[in-house]
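In the form predicted alone, a lone chain appears below as structure tokens.
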Amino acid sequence: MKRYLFIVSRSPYGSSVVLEQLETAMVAAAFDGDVAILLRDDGVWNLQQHQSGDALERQTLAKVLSGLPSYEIDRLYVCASSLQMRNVAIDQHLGFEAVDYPAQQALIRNSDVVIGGQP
């Protein structure tokens, strides 16, 4: 089985690329991939409570991270510099764990392939 990590480092409504980074995440683990998903950068603001896609006519995003875990997709980081530095705080509902640098690292190494968005 390979093992897929996206890392997400957008935020969410400026363009499509985070719905598709992870609409491509639950593509892979409907095949059975071990994916996981990790937030970083501008990627952390994803988290922000009481999102509405409605006004502009996009899918809420905080309802597609809370639905990966449907998709046997649980392995959800964060990085905790990016949290910092934006003042976001995790809603623990949607299970992301805070990780430091050198877990970052030991993600992206521990990973067949590595999957970002564009900066």
Second form
Amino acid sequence: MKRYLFIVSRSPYGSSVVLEQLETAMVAAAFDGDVAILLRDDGVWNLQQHQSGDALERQTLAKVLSGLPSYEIDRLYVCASSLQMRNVAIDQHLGFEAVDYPAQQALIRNSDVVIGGQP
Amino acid sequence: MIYALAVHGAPYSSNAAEHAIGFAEALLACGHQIERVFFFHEGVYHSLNSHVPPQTRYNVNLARRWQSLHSGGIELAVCIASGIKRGVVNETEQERYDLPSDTLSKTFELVGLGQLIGAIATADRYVEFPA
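Given the form predicted alone above, produce the structure of the same protein in the form predicted together with its partner chain.
Full assembly next; the chain just shown is listed first.
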């Protein structure tokens, strides 16, 4: 079984990239992968409280994130520094753990495959 | 070593393909194997059957270079979800959605995301070429 780390660094509604990354993560989990997700840079906006994709006729990304544990994706991390820099009020119910840079280094080091790290 | 590659950038607007093709050719020259090249996001535009390369003094013909890799036995797989919403359809999808013609080049095939994960799971290395 491979250990996957998906790094999400895009904001939620500026493109379809985040949704497609999350779909890929779900497929990896469905194929017995051990999947972790790290939100960083503008990717931390995906955790913003009270967001709704309805106004844009798009799926609400926070809802997609809240469904990850049902795909057995429960290693969920967010970059503490990116959060602090943007002052994002995150939805605590989504269960993402804030981690510092050394913890992120360890996450990358302990993964077999790192996907989608580009800004 | 076995490699899986993914191309995310569109032809003639991103350098993703030039880098991916160059990397793939170098891998083969060094005796490595390529499990699959997966086209995702705007990378799916590489698989359209209607490209006209820009007429410049360099005449880079990406379609011909992909064709050449494909002739060498490399599988070129296009994400079906990313593809059909951008107008990349094979005969089956053309009929399903009642479209005037198919648009997928014969060099490529439409597949599900499972084929990306399958390639990554098999490969020793996975390399992405972003937009």
